[in-house]
Structure formats: structure tokens, C-alpha cells
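One chain comes next, on its own, written as C-alpha cells: the form predicted alone.
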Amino acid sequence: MAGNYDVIVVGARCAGASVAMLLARAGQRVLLVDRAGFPSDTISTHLIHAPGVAALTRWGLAEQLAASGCPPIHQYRLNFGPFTIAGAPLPDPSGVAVAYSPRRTVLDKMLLDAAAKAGAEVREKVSVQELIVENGRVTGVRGRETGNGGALIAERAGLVIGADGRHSMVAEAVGSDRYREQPAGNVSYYAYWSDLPTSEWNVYMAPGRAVGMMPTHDGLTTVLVAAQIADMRDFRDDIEGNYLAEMRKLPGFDDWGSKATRVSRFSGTALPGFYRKPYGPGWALVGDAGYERDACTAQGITNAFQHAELLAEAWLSVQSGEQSFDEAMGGYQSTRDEQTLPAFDLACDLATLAPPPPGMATLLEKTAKSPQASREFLSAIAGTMPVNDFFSVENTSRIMAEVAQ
């Protein structure tokens, strides 16, 4: 290999620092680059459903993320208005049962140091600014860090992994194509509360808007409002009256709503949908890099650490002599998008906060009735059921029958 690494990630959130101790602990020599330092937050979608959390569980990080004080979340509650699915989604293969919504300042945090840890060099505040190509092929990167006065730093490895964002410099630099494009169907703001407790990941439906709620850490809670695309104008021309008027719709608003406080700023944003081709000579992509989806879901970080351990995993396979590195990557992108095109539709669906149309309207209301029913569509919402299971039409029907009974 050329140069002083085997791979250079630019990026040290969720999938850049999660890869990044992947390899280290493999034995790759890796440096790992961001231009934040930490802790520092970013916006985010909070949680990490079951699989995800069954993901640090195999990386033995799951348990110092529970001690830090951030609280379990055993249940979800989608309110449609005139029904609610609720109830505990399905474990994950592995047995894990609970998701958990941290602070990003907490959770980026304890990768970095995992990351550090298992032997990666980590540089923070080091902006990187263009990629070096040689012969066709990315083989390192040129920077400078914000500090130290500013100094340059170039550095060559057999593999830059993008894990720089949806705006990703690597994915624009080396002319990453995008595919399955969706526009984004809302825009939405969050803050940090306090004495607003709640245990679950409760989500408020309503036509054109949606109010999402999450416990978190420091005894605080995540509210997030969200508007239709079509709305963004006027709900950005006054976000705080706009969102209080969304918060005050919620059933009990009355009894708690005296007593809660913002302790934050609002934070916002508008996700479109897409993938990029997530590989090329010398280069790869992870996460919101190569694949962005809307956050109702809340899928974001879940996935992130799903494909940072396919990207680890093909990488690895072309270090042993095991594949080429065409057939490797060629995998690791066909599988990230078989495993997540499915739940990437019904987000595109959900994110647009139209009412959903009769046959879909009528079977989540027969699914509300039925525990067991309801218990499927929240796994299937949480990634621990195959989404093209629960709209099967052998499922589907069975859920009419059943309550039809």
C-alpha cells in the first residue's frame, strides 16, 4: 500500500468513527479526520432502533452507552388521530429488545474514543479541502487543520472512505453518481426540553404535520415538529410560533404543557431522498454520504452502523485476497440497497405527511386493533422486521381477517 495508512476515513460520526474502529481492530492502519472536535453536536434523528443497538452490543459499546444515563425505550406510539399503533416492536435477531435516542454529543463522542482506542489515528478540527488522484485513482487527501495556525497536511492510503455527510466533499470530488432521487417531503425542527417526561418514542400524525417525542439524556426530552415541503416558507417565517401550535394539539398539552421548558435552540432541517454509487478507484462511501433517507423513520444512525460493518467487512475481503476490490464493493453496495430499498420507500411515503390513501388508511386502522398486528408495523418502522413482510399480501390479509373476526 501507499502511503502511511491503509485507509483514511474523512468523517468521525456515527459510520465514519464506527468504520474506522472496524478496521483498526482488524489491524488496518487507519486516520480518521473531522473537522468538528468533540464532543459536539450535529443534527440528528436521536434514535437507534433495536438492530442498531444490537450493532454496539456486538462491538461491546452498548452497555457504556446505557451507563451514561441515557434512558431505554421499550415502546412506540404512532397517534394517526382517530387510532394509535403502539406497543413494543419485535427483537432483533440477536435477542436485543431496546432502542435508545442519545445526544449526539455523547454518543459521537464514545465512538471516536472506541475508535481511538482500537488503534486509528484521530485528528480532529482538520478540514479537508481536495483528494489526491493519481493515475485515475484517489489516493489520499490534502487538508488543514483550524488550529495550529492553519498548518497544510497531505496524506496518501489504499482506501478514503466519505463519511463527510450528505454534502460530502469526497462523493462531489470524485463525481459519485445519484440514483432513486426523492425530493424532500417535509421540513422539520427540533429542541431539548425538560420536565416533559415520557419513556416512549410517541409520534403524533396529522394532516400535514407531525409531532415526534423521545427521552433522552440529562432528563430531557426531544420534541420534533415537522410541516410539508409545501409549507417550509411560511413555518420558517415564524418557527416558534409554528411549532408551539403543533406541541399544543398534543393530547394532555393542558396538564404538562405549563410545566415544560426549551432549553435549546431549534435545530432543523429538509432531507431529501437518494443513493449515491458508493465506491470507485480508491474511494467509498458510508452513511448519509451514500445514502440519505427521510428521518421519520428515524433509520439514519441504525443504518449507519449497519453499512459501516458491510463497508469494513468488503474492505477487508479485498485485504485477504479474498475478492477483488470491484466484487467486494460491487456487494457492498448491492446488498446496503436490497437491505434498505423497502423501509427507504415507506419513508419517502410517510415524509411527504399526506393522509394516506384508503387502502393503506384502512389497513393501519384494522392494524391498531390487533396487538399483534401492531407489534409487526412498528418492527417493521424499527428495521427489525423486513417491511416487504408486513405489506405482504399473505399479512395483509391475514390483519383483515383477523379483525374483521
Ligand SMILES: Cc1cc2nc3c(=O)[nH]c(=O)nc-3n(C[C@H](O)[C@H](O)[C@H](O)COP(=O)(O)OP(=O)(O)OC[C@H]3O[C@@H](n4cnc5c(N)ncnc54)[C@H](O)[C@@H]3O)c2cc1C
Contents of the next structure:
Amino acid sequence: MAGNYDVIVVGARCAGASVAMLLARAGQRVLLVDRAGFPSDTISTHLIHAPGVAALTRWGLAEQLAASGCPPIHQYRLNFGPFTIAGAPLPDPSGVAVAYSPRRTVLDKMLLDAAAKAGAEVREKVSVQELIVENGRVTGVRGRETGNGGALIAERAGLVIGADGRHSMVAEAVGSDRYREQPAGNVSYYAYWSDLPTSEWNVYMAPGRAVGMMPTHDGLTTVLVAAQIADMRDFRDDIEGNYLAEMRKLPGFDDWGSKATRVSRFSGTALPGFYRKPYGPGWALVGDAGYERDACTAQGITNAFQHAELLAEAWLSVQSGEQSFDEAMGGYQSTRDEQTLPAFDLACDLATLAPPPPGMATLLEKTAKSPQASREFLSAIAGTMPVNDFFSVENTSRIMAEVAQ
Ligand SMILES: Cc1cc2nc3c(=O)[nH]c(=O)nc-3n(C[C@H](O)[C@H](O)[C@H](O)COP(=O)(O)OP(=O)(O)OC[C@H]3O[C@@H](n4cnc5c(N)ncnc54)[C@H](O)[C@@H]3O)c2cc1C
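Right, the form predicted alone is done; let's see the coordinates for the form predicted together with the named molecule.
Once more the chain from above appears, this time first in line as the rest of the complex follows.
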């Protein structure tokens, strides 16, 4: 065993704090570092679908989230203009059927505290600047405290996990290869609103534009507006004007729009899609560091939880001698990729905000007319039904036949 720790985790949000908690609970000596001080916000809206809530339930944290005052979300509504696909997604296999959209200040702090409670040593306001590499193997990190006069730190471990987001310093330092790269399909900006009550995840799609709304803490509603990537420069030239112009087009805006108040500044970005090889000698990646996709299907946090579990399981099987490092981590990568690829492709398609091709438009229109098909489509988005099962020839033929007109 190298160093003072079994594992060092760089990045302490939904991927990093989760994997640190799971490993610490299994008896590993874990150091968890982040350059942020918590509670801390980040650029992200924050819908967690039922499979993500199921992970929190397995970890004993779902009740704490519910008790934090975050409203439960049971219904999704995707408005395509001429038709709307609405309903409650199917539950995940463990029976969890609820989604939440917690502020990251609340969610990430809750996960960080759970990691600390499990025994992980947490160091906030520490920026990792480089990896320690010996004989071709990562053996630790060097960094600097962002307060306290910038004291230097150097720590060693058997495994360094990069949970440091899509611009991962760990991934860059080890030169991890990217694959299935997709350019950003849109640019999106969001803000928080008061007096704009909603209990659902509402998405309004129009050619080249989309608006998403979801209820969050403190009685607020998150409203995100996305514009196709070709319009990024124009959109950014007047974010407020363009954002409000899209809101004004929404059904009933004249009723609710005059009462609602924006209570935050705008935040946003454009997200490309890619996978990174998530392991090598002495290192691993989890969360956005290893797998990034557009936010339109709201899968990032749920995926971060799922992949934290997969990575923890893989590392523990190495520690117990059950599998070699390459076997276990190769399994982690292939399971991660197999489980996410169809959803990744769907997210990349939807992210372009292009009108669906005619065959797809017909399928979606018919889906909207069938409560069961609507539930299934929404479940494919939520991750409680495999995307390929919804779009299988058998299933789509059934929907087309069932809904005659
Ligand atoms: C506009 C937008 C909307 C989104 N909406 C949703 C949504 O509704 N639902 C959903 O599930 N997902 C959504 N996502 C995606 C979601 O935010 C990410 O998938 C998720 O945050 C990934 O978590 P993570 O822990 O992997 O990385 P991050 O949340 O990016 O956390 C990485 C952490 O690493 C730390 N770090 C980085 N480098 C270093 C370093 N060198 N030293 C120390 N610390 C470091 C950072 O400070 C940060 O705290 C959205 C994203 C965006 C941009």
C-alpha cells in the first residue's frame, strides 16, 4: 500500500463525495479534497431522476434530502408544441418513483458530510495542482490550500480518483483518451424564480429552442432556456432579452409571467459530449471527469451516483484480491459505457434542438396519445426504462399500431 491513504479523491461533489463515502464505509482510508469550500454552488440545474434517488435511498440519504424541504417531483411534461408527452415515469427496479431537484448547495454538502461521517478525511479549499507519478504509476497528489497563505500539500495513496468535473485536471495529467466526442448542441442559461409555482418537470421544445422548469428549495423554480449552438453568439449578446423572449412564448405566460420574479443572476454554459478512459496505473475517473453529456436529459447527477457505486465496487474487488486492477477497472468502464451509450446518443440528438425527423415526429405524436407509451418514453428519459427498449422495433410498432391516428 502506497502512502497514508488507500484512496485520494479529487473533487467532492456528487461523484467524488459519493465514491469517498462508499469507500470509507467499506473501511478504506480516504482523503477527499476540493478547491471549493462547502456549501458551495456550481453551474448546474439539478434534477435527480428516480434511479438517482434510489441510490440516495440505498445510501440512507433520501430521507435527509426529502426533509431538507426539496419538493418531490412525480410528473414530467414534455411539450413539443402541437402535442405534449406527459405522465409519471415508471419506478426504478427498487420501487422508487420520485425525482427531486435540490440546490447543489444542499445536495453536495449533504454528500460531503456523509463522506466525513463515514470516516473520510475531508479537506476543503485545497486545489490539486499535479499528480505524483513514480515508475509510470500515479501515487499521489500535490496541491495548495486556497486559504491559509496557500500552504503546499503532498499526499500519497494506492489510488487517485479524479472526480473533478468535465475539465478534469486528473484526466489531463494522465492523458486519458477521449472517445465518442460530440460537439455541444446548444447553449443554455438558467435562473431561479419566485412566485412561479410548478410541481412538475416541464420542458417546452420549439425548433432551435427549449425551456425547462423544475421546482427546487425555498419555493423557487429553476427556469433554463437553451438555444441551438449556431445561435450561441447572438444569444450571449443579450442573455436576459433572449431568455425572456423565450419565456414570453410559453403557454399562459400572460397569467403567470407578471407575478413571477427572477431572484438570481443567469448562469449557463454549452456542454459537449464525450467519454474518457476511466482508469490507468494508480488512477481512476468518475462523474463528469470520465463521462460528459448534454444536460437536456438531466442525467449527470444520477450517472455520477451510479458510477460512484460501480467504481467503489471495482476498487474494493481489487483490494479484496478478487480481481486484478485491470480486470476490475475494465469491467467498470465497459459496464459504465454499456449502460449509458443509448442515453448518450439520445441526449446528443435532443441537444441539437433540431426538429425531429418525420418518422420520429410521428412516433412522438402517437406516443403523446397513449398514456402507457407516454410513461415509457418519459421513463427512457428518466432512466427507468432502457432507451433501446423504448425505441425497439417491437415497441415502436406496437405504439404505431395501438394509436391509429
Ligand atoms: C447548465 C447545466 C445544467 C445541468 N442540469 C442537470 C440536471 O438537471 N440534472 C443532472 O443530473 N445533471 C445536470 N447537469 C450535469 C451535472 O451538473 C453534472 O453531471 C454533475 O455536476 C457532475 O458531478 P461531478 O461530481 O462529476 O463534477 P462537478 O459537479 O463538476 O464537481 C467537480 C468538483 O471538483 C472540484 N475540482 C476540480 N478541479 C479540482 C482541483 N484541481 N483540485 C481540487 N478540486 C477540484 C471542483 O471544485 C468541483 O467541486 C447540468 C450541467 C450544466 C452545466
